[in-house]
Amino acid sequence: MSTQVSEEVREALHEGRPVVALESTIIAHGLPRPRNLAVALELEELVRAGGAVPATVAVVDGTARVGLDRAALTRIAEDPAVRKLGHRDLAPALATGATGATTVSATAWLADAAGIRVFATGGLGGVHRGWTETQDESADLRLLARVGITVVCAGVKSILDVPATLQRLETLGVTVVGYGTEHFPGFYLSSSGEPVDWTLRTPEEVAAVIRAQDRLGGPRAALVVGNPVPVAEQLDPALHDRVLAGGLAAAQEKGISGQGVTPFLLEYLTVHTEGASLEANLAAVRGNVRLAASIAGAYGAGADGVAAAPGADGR
């Protein structure tokens, strides 16, 4: 594969200091310009002030990058022909020289091939609501099934199918653990109101997650770790269900399906919340960069961790 590893990670990673990979289709896709190009500096920014190297994920010119420099960030951010690229996508952006950010199945899949371990983002894709008539499923889920990441997100996109793919990602054997919850996260909102089976409290009990992954060995799998968006900050419940609901039905009257629905309804939201589900959103996606920052260097240090708490059910 045609990847280009950024000096800075590339020297990061040989020394054993920490590394955070951010993906790129937020920047080019999930926020307005020139905003996008703001975010993406913020992110790459609170990455370091946690002692952390960025890597923002993309593809340019035929190229998998792993490490953008300015001139490549802002190109993403502000080109309009730049394209979403899953890995599914990959080969052939390679192939004809395309231009692309990278979704989470790709930004995982080229971040654990170039040796990192900590990937933020803000909501993982999933199951989509009505999956038994459309067998409409994310491709994240089972790439994440493949890679030996560890993924710090806000739980899935809430306007998906959150038991479904949480039951999902247990067939698929994707670890999932609450950060400080015993609840998984539901992206806009603190809380899914699906119970997890493990909960961490600490940066230091999720490096031993990884490193007991790493004694373990056998088939490799993500670790999923949800890290809810702070109450104060959430989208308020009452308005999220009924923007929701208005649009799932929206959807359905224009006739929209597959790979439509997704961008429709986020865009739905943003504007029928008028932007406080995408403040919502950049709350949580911080909160991840932070957190993903702590837990790359508790990794990276090598101290010993505390067991993880048990979560609601006691298992």
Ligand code: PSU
Given for the second form:
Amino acid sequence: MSTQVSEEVREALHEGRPVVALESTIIAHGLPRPRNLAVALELEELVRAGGAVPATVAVVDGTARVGLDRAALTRIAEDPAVRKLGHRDLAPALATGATGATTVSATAWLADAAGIRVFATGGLGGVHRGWTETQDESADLRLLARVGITVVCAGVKSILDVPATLQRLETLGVTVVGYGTEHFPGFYLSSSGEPVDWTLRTPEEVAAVIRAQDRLGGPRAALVVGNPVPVAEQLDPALHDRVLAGGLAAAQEKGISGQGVTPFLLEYLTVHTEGASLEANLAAVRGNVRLAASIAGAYGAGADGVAAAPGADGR
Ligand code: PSU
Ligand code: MN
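Can I get the form predicted together with the ligand as well, since the one above is the form predicted alone?
Let's see the whole complex now, leading with the same chain.
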């Protein structure tokens, strides 16, 4: 396989210790420089503090990498030529020696192939507003219907059509649960206002669902854990709605399309909320990373507190 799994991640997986995958598009295209590198390092630190090994995913010079060293992480954060790679972009990126950050879809694919079970991000991609005209639906959704990974997220980005996205996830057979909430989170906002069918309240409960997936077998699909940003750290909903309306209009006026839409809107919100949306985004991501580490630990510990993965007896 042309995927290079770092030694630390490989050893952790082999020994059955918890690993959390992290995506890199949020670093390269979702956050402003130079703060993005500090955030990338902070997120890895949060995973470690939670007792798990971080595995940030990216493509560097045509090699898909799971677990980045400092040099690679710095390059992804700083090099403006870094591309944005969805899962359909992986083959051409590998074949042409490209360097790119991986979206949720590409990260979930590579992490799953490496045997990683838990993944943390900010907000998933989904169905964009105005879908009937643009047919812009993130590749995240279809890919999550095909890999058995658990994605901890603050819902889907609120720049999207949230009800339509939830409907697509249902159609695609992706399990969606709220963490400590009966409502699907709203990314910058604690709630999207949309209900969820299942509510889980502890990392152990989430781990039990993952184990039930294991026992069931059958078609593989992701488990989406919607973990809301704390109300105290959410973006003011009125400000959110006002600025987002301006951002959507600006995107249309400038003719932004395809891969450019999400980064454009995220940046527009950051600028026009004077950084408040960025802080809410970061608060959401941090919470997701912490929860992902706890879930990975609870899953690794097995139903009876005994490590589930092979080779873990040497711990
Ligand atoms: N979460 C964030 N910021 C981001 C993303 C997620 O807080 O920038 C990225 C993820 O990589 C996700 C991508 O897969 O945005 C969706 O892009 P698109 O809508 O073009 O598929
Ligand atoms: Mn898109």
